[in-house]
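Only one chain is shown below, in structure tokens, and it's the form predicted alone.
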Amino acid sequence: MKTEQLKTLFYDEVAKCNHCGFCLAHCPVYTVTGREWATPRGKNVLVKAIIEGKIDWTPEIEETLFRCTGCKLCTQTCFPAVETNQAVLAGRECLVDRKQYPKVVDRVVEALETHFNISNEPNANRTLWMEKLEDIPDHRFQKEKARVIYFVGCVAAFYPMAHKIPQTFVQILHKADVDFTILGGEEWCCGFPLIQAGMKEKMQKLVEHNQEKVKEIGAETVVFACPSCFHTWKEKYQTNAELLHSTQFIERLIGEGKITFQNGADRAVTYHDPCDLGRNSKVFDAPRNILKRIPGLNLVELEGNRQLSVCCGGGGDLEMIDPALSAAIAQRKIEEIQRTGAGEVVTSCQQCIRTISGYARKHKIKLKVRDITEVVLEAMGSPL
């Protein structure tokens, strides 16, 4: 995106930006940083600045414009609701023209352009998470045909700390005998770390790679159980297959039956709603729903919920761009968590769980992290 374009599409926007600091609050990053530039009314400045050939392209707006977490909690708490994050991911494409970026993201787009996921792996390793899992069917949960896919997302497949991501909700789906499958090693990154690095424009391939499957197999139902994924398909996918959550999901499996709870230990557990879902996709009732039905669990909300959830630090490609920031964005959320006294903490996002959990390990804090299918297998019985 050039400068003039960015001109055209967002300098009304950025312009609605009174200054008033209302933000400063809100926002994870400046939080932390307590510097001006990492604001959103501090980024809003500095792109209406750039627009109006005030100021040109350095080091320093690269710096802003890549220290952000993509959660638009500044839009939420915003009096004219500024889309500062809008403008934030054009102006990195304005900076990728000009080859002003962070180099560590050329690593991510060879890995994309190579083995279609972020590791950089084989993408035959996307199952790799299966091999603990046992009396699985002989298909392995890939069929030629379903009714519905399971689009498992890079993280959940390659980080083995959220391998629990899918080890639990295949169990979920098959004990609830729902026709579905994964696609395995023909599973493609759904673009979503591109979009946030500013190259949106190279996601096509993966786009249109994944739209075939879904085609191929004639599923009438996508479901995600990574916010990001989700969200990035809705938006910019383009498929007559119903895309839903995996809390979504789970939902309408209880509604009809299919899952049903067994009694479990009185205990506290709070809530975290992951940007991508919560905030950015409108899902907050699902997973809520979900852990109320759940005899003997009572829910204590965390002091931002809902709307006014916290980023945990991992969005926003943060943790790849600077990870001691993120870290410490992961701080005041587990230090939030520990106010509400719950013990255990339930989300609905692989890269929450890793930021989280990675971080609370590392310092040696005793805080139990568990994603809601983990929390959902344990209260039907026995896995599989």
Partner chain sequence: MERERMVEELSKIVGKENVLSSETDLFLYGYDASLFKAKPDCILFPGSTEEVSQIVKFCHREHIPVIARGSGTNLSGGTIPTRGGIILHFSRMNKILEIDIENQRAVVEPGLFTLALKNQLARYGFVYQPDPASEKVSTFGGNFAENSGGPHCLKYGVTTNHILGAEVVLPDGEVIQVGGKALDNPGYDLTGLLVGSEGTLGIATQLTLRIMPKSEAVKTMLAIYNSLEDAGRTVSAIIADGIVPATLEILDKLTIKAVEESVHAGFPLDAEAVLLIEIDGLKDGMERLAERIMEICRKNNAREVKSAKTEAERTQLWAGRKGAFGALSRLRPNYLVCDGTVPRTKLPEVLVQVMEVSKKYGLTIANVFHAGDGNLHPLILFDERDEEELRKVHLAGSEIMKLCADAGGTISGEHGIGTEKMKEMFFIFSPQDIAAMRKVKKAFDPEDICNPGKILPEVQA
Given for the second form:
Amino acid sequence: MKTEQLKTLFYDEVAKCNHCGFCLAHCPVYTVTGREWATPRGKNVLVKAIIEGKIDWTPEIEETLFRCTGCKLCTQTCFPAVETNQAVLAGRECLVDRKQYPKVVDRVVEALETHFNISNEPNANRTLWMEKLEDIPDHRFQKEKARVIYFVGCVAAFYPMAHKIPQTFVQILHKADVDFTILGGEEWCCGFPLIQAGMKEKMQKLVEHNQEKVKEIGAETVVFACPSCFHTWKEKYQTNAELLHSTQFIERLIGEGKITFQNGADRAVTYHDPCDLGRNSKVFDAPRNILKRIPGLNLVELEGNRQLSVCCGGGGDLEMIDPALSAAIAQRKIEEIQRTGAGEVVTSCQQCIRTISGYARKHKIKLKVRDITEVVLEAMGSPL
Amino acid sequence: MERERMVEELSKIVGKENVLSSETDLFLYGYDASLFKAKPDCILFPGSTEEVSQIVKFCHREHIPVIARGSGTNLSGGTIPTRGGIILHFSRMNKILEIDIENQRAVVEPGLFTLALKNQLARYGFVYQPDPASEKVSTFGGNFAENSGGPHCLKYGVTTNHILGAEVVLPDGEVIQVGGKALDNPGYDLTGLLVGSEGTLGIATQLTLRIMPKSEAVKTMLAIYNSLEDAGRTVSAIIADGIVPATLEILDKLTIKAVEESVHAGFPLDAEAVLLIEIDGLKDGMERLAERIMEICRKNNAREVKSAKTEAERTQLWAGRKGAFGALSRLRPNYLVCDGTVPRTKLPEVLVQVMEVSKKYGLTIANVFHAGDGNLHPLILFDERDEEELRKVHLAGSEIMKLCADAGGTISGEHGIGTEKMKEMFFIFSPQDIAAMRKVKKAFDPEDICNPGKILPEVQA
Amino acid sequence: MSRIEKLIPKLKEIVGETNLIQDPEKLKACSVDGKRPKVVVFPGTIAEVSKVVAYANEQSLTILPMGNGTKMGIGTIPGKMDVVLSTLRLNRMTDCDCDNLTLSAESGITLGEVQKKLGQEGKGYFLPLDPPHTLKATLGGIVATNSSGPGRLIYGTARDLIIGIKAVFPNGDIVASGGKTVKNVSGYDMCKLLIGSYGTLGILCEITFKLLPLPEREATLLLPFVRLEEAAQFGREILQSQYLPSSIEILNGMAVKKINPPIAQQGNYLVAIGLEGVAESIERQVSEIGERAKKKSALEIAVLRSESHSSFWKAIRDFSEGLAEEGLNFISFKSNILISRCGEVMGSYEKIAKESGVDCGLICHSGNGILYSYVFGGKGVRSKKESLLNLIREFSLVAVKNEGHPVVESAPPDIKKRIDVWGEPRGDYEIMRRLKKEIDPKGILNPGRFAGGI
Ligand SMILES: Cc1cc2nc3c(=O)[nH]c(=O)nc-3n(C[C@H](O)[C@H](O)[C@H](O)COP(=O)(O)OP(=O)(O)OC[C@H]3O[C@@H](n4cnc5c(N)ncnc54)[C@H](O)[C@@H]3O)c2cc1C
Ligand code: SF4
Ligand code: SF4
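So that was the form predicted alone. Now I'd like the form predicted in complex with its partner chain, please.
Next comes the full complex, this chain leading.
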């Protein structure tokens, strides 16, 4: 994007920011850095100043605009509801246009262009997580036609720490007799990382490929355990298929009597709303309704829950661009979790799991961090 | 002094990572929630009183202005570095140092958010009373410097009635303790003088606050009017009847509309004004008092008076009040809040005059304010990108100040003078009055290091 | 002609022939710590005050402002003392705006008179201050010394009630600060600076207060306890509860004896709880607090109402006046301490007094951590001087340990000479001296009497 376009598209938006500063209380990046550049207010002011020609594209502006998790808590809590993250992403596009962006981004782009995944591995490796599963059907969950597609997502497919999610979710679907398939090596990245990198024009190829696959398979529904894939599809894809998050799909299966819970122990857990699932896709009840059905489980809400959930630190490519900042945000998240007194946090996002449990492990903090699919499968009475 | 050397020297005090001086950062610390802008020379993030003291000593030695900053939410240009200098952003000094329930005190660092303390106190059934609408983000340093108020200050008093002591770094870098946990220390009431001094007399590095047990009961009522004047008249009448409720807040039609569009507080859209009334204390006799108040409302033409039945309903009404400025800011990009205050008997007539100013300049003015204190907040809505409109806004703002002053009132009830209203100080003070204040400034800060160019206009000898 | 000789005609010119006292005998009545002024002047308007002060400043003559003189004993023994400026002719209520719940009045009017008038306005109002010297204290004197009473627990002190002051500064300028709005952050809060400044920065001429309507009902609970710890513990319990008493006083046996309240069990520690407000809440508190006290082994529960209620509180407020009337020689001491430590400090004071062989009456605003101690030296103050000096030191030490900073409010000149009545210097005195220097460079207002040598 060019600066002139930025003006046409975003001048009125950023001008809505009246400097009230209320967002300082919420933005996770400000909470841990305590610097004005980190605030949504600061970001809007800078974009406005760029538009008005009062300031140039300095290295600090690049640094600032690439430090936003995309959690959109600022917009949620801002009275004029300024779309700061939209302005930030547009700013990133301008920076990309000027070739002024963090170099790590290039690695991802290259990986996506050659292998269609963020991990820069052969795309066939997308199913390696299946190796640990026993007694799986011969089609290995890859069918030519199916009513449902489970879109696994890059992180769950390639990062061992997140493998449990697809491992458990396919078992749930299988047990519930769902006619489903995964795309295996034919699944391409949804394009989310490119939007975050300010290169959204590069994602078109990925989008078209994935859309095509849905058509080929003739699926009525695409299910995602990854909130960011889910959100990206909802925003950027054109398909007739119904798009659901795993929690919504599980809730439906429970309603149809296809999932029932036998197992459970009395315990308190808290639930972390992933930004892209909760605030950004408005899915708040499905996970809670599921948890409520699990015998013995007592849900204790976090201080910031539902619309006011605070990001784990893993959003918006932040973990890639500034791991230390991401970890500092995760630390706050863990402190918030600990204040509930629950020894276990459940969430519905592989990225949240990675950030939270990654930090906990590294700092030897005793905390159970689990995806809701694991909790569901366990309660269904199946060993993992 | 050259910026590079300044940064080098200051880095020795706070560490390199706690100094910012890029063009971008200077730009980012050149604004607050007011309409003013200017650029500092560098920004520091001190981590201790000792560091603040050393920084201020440096500034004193080198004659560099130093400006303390919390969240930059003040509305009067209080943190604008009009003469350049060093910004001390207190975001690192944001801890609760002590909650002393036995002695009903809390000790906090200046960078702490007001609400963050309140949330902790709630666990003990205690409260810190002042409740500025910005409390979730305003810092205690800012509250201290602006002497912030809020709806409940009608009954409980403003910040100055709740800050009992402070550790202060004087403009020469000396650290002193004023006041303390015990009341009535001998000597001048420096704490009282420093509260509301907008960072011009010294920099607070610790504050000792009064906290108290939460009231047993609270009752919240909403009176609905077909005329703003009647709402104002009701407030005058309640006070004249000798009732001092915990809060008396008025929202006018425009505000109601904006609020309803954003937070759905349950205010009727066809009303010209609503009056939000709260009483608190012991539950006994509360119903009777409420009935007395409702009767006064009805006598003053309230078309309906209802009370919140549940805690949720109450929270909703308050969300509407607290979100009012914000909600209004959806209508136009900018607003100017005129913080004029008048004797409560004058409310109805001054409200009418404010609306006349609105007509005269063709500007949209919304009213949402601490009526029980006589503290008006006419909010002039505009787009600062329209220069002609901006010019009119400033004129209208000044005119509103004038009419408050002429009604026996004052030009700021809680937001401070800052850079914004220095000229208007002459609406209410004589040159002698200002000269006396200058002496105070001179005693504390003869070199004019601390937040220079604020509050006090030049007086021609 | 000496400066003083020139002064008299000048003063006469300003205030008129009759508003002046020169007669040495009469001047004696205005002496402070045994020192006599050269002249007492009674200006009748603020403009006259301004002229007197401006002239004195020009001539470097010192001025002691004075109301009814009830608190002239507080402070260091005066050094130079040229003019006493009496505020007694400044005695008007200038703006009684009960509808706005504010009152502006001149500084020479007594609080007693103000309360009487306010009580007759409309449905009845009052100025919520209840300092000592109920009838004689003037508004100016009360505010200049930041004098307060038991009711401060709920109503606060002068700093919480004053919203405007007009004062004459040492250069003669009439300086207004605040106004008649209950909220005001325009400029520095000069009112706070002047409250409790003991006439060292300016002469308070007109003061604006917040008012309240008279409470619907009032009552007092008198709860004697055998042990001090029980009394103190009970006071704390009520303070930390959601009840809203207007005062929680703890008295030791000696103080109780002097006051002689209508209870059977004299001589014990007494918790006195004042209640003011809505009828229903008063009745509930009377019964519930009484009930609680019974459980906590109070010896009896006496409830005072109307006449006996007011005379009890008057006796508390005017305790020192009572002692003076008895002709007792005493040292009075104000200790400000942590509120949770009132009991301990009272205990230590009793012990110290006992060891020094003197009697000591203690009255504590326990909800505010303000403890007044009255030490009766008996006849032989002189012979006991050393042990009394020692007692003062020990009292101070105890208060300082509890984060206080005690002040000797009255003592015979012999003792005063040997101590700093304001106690150990605090770290903020230097800046106070700078303020004084800036505002009163020639040091004409009440010099040398205040904390930090101001
Ligand atoms: C939407 C909105 C609503 C508001 N509502 C209210 C309201 O209801 N009531 C009210 O009173 N105000 C209100 N305000 C104004 C503002 O929030 C208050 O003035 C607040 O106290 C400022 O706090 P801050 O931390 O943002 O201070 P800043 O704006 O950062 O600073 C304010 C002043 O304090 C000084 N300062 C900061 N820290 C220190 C320190 N440590 N030592 C000495 N000086 C220091 C600064 O130099 C400056 O002069 C509102 C503002 C907004 C934008
Ligand atoms: S982004 Fe919204 S909340 Fe933040 S300063 Fe701007 S208007 Fe206020
Ligand atoms: S989207 Fe989240 S991280 Fe980004 S500015 Fe808003 S609150 Fe901060």
